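Just the one chain here, laid out as structure tokens, in the form predicted alone.
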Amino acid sequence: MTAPSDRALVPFVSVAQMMSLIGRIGLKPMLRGLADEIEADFRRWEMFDKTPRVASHSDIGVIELMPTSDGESYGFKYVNGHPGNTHQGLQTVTAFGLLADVATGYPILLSEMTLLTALRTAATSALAAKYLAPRDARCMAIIGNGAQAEFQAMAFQTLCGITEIRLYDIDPAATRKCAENLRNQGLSLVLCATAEEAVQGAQIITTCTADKQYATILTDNMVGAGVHLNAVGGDCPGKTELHRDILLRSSIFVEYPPQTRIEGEIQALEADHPVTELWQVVAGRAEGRRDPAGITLFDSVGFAIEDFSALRYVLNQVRAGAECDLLDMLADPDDPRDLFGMLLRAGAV
């Protein structure tokens, strides 16, 4: 049997050169890239098909498709939630993904994304602080501190410049394994007994919670004037994490407003209630902050121009000689109408 062609072998980045790379790059630059990777697309959201992600639920969590193009490279992402999983030592949230030549429908890239969507989701959430948040904040809580939680705090230091990160769980064991992850990364670390106690004098209070069900982690009376709120747990039809009266007092920014009205935490408000798209802000045709005093609220679902914006990136990093496999995916016979004759030439017929 003859060797693959080059036109046949794929670039695959699995999670030990996912690890390698952010070890070579350092996780902070990566924060950076990432977030400028996504700014950039999002400064071009006009120019990406956009649809809201297939999604395929039970009872028990949601299987998902996030696919998306800009015209010339086509991308998605395979994506899971399944909040029970840690009960069995599994990963609530596990995902590859898959950039392709829009001239030719060959790939070009397949990568794990379990680590890179925890990137791209921390990097995003800073990337709209960095539009949404006071100016001076630097204190931030961190209520639920499962495996999201790290890098959001990573994030929101390098992006954002917080010293201050209290933190709370309902699970005390959740908040001591985040606080050790956390202790030497030059952050002044708050142990919190309740949500009530992480809020207090944060300046931004990032939701990360897991649950598939309507939540109230941050009641009406938790959230007072001058907070950004980052709201990055709810992403699913009936899973929630804020009072909707909280939703009433707050300047709502979302991704695509599509996705995000049968996600997100406005699911709980009418269909026409108003929104800001992000990418608006970004691209200097919409305010941000707009009142010191204000609540602003960045209703993250994720969106598949991110992920889009992750593979790229990773991409660049491959072509530049970053280490992955070449995976023998594509059938490249001599002639291109004769795919029986490259079973029979193989033997294998």
Contents of the next structure:
There are 2 protein chains.
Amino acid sequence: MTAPSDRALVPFVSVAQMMSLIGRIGLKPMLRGLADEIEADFRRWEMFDKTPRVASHSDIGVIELMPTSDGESYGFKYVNGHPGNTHQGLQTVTAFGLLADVATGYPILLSEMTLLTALRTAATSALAAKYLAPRDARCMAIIGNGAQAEFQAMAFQTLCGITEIRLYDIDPAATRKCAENLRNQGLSLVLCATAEEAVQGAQIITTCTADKQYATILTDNMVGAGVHLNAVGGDCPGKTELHRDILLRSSIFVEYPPQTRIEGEIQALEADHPVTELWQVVAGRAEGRRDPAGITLFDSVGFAIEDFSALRYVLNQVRAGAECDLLDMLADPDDPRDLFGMLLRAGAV
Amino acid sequence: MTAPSDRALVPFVSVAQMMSLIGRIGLKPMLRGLADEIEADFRRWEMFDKTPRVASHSDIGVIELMPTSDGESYGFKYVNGHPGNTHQGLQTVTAFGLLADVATGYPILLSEMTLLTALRTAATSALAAKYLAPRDARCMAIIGNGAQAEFQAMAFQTLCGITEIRLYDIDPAATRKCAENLRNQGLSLVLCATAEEAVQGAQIITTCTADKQYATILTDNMVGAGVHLNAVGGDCPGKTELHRDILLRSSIFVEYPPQTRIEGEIQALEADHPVTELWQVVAGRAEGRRDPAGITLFDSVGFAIEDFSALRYVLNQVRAGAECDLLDMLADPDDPRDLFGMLLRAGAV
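The form predicted together with a further copy of the same chain is what I want next, because the block you gave corresponds to the form predicted alone; please supply it.
What follows is the entire complex, opening with the chain shown before.
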């Protein structure tokens, strides 16, 4: 049997290799690098093929495919969301992704994306806040202290200058885990016993809860003037985190309206309720925060272009020498029409 | 850094391992096994989540995602179609696929599918012919002698008792390649100089051409009474192989109408032109061939359930000991909420 040609081998970045990459680059520079890639792609948003993700729902979770293309590269992510998984010791969200060459259709990168999604979600939130949060924001509340919480804290520290984090979770063990993980990162940490306590003095409130059954994390009276809301956890039909009255008082910014109207906080509103697309703010075509006393809401559900940006960041690292495996994933006979002959010569027929 | 847990490791069947598997099982038994799996899933068609594939078109090709689920397992295939690839020594079609557990969203198999798609496409064609072709069919014409041709010949020999194959391609080198590959397989082979010559005496006509520019492979006068047409190559918008007049004389069988109306031969007909779903014939709910003198047409475009069946076949082989690699693809911290802690403990933060 002859060895597969270079064309047939697809670079694969494993979980261990992604951890090495984060360690080598440093989490903060990597969050900054990812935010830069996402920002650059938001600026050229109109060049992308866009479609709401393709979701397969079951009673206990969802499996989604999130494709996009800029005409040169094609990318997609596989991602699940199973809030009950933690009870079995499994991740709520796992993911992997792929980039391919549009000109040939050949894959050029396969990568773990459980870690990468955590980073890109936090980078996107912080990018949005750069345009939407009050300029002098230094204190952020994080409600929901699961797998995403520390990444949010680090991204807002790195990109927005947040110095104080106020933590709350219905499970105090999650809050302790989060505080322990963040203790040497130069952040002032306040562990709170209630969500009401957590939002005291916070100019930014991040909600990143996972469970469908706690559908109203913030009520109207908890959100005062001049606050930026970063709603990360409401991301599928029937799952929201904010009371509807808060939405009615907010300037709402979204990634891709056709998807957010199905999955985001705004599923609680009329289908024609005005929203602003975040890319337009990034591209200078729409205003972000207008009024220091206003409430801004980034109704984040995660969009395919953010994953595309993150995968391209990883591909650039691989091309610059980052460690990866090479997967024998594509059959590649010498004569492309001779797939059967390849089997014959391998002794398989 | 601790080793990933079993949960994090996804079995991966490479191209070399797929060739070994085909060699160990034997191509004919494997075609039969795949056809059995596909037939079993066609019988329970209504249990599946079905959606037309998600296509990303460019000027020179298409990249598609084909998801489906039976409520227990979820599967999808990535596949491209780039007719111009052969000019660069690349495959027109490459593919890989994945199965996941619906209950957790965790992937359970990643597999090459360039070879597997070639096998499942041929197995599906032969399965359809079992229900649609004349009972005494022994002679098949194959027009288009590219990568799919030999697999069609072997599947029809194995599943339908075809003994004579008449080959034609606009490129005589392709026909010679095909005949050379099939020469020790117990088939009588006739190399033809024209499509008209190839269809002489054939009870089954298989068209499997790849290039968009030769849009009418068969004209009306070439198709006589009692013939079964197996149209494999017309499978994307703007790409068909049969003259419209043939369609008007045929009983048309399709996989999944919402997809076939976009991609198949029937894109040339009115949107309400009557067609029969193949699964209904397999399940005994609709008639297949009614009249020995009639023309039947399997307007095949390939559907996600066929890939799902093929992936399950491979998963069963892996579970029975077939060779595979284990990919460290899913981040899996001890405490599922502690993704950040996994990075910390790995020294990555």
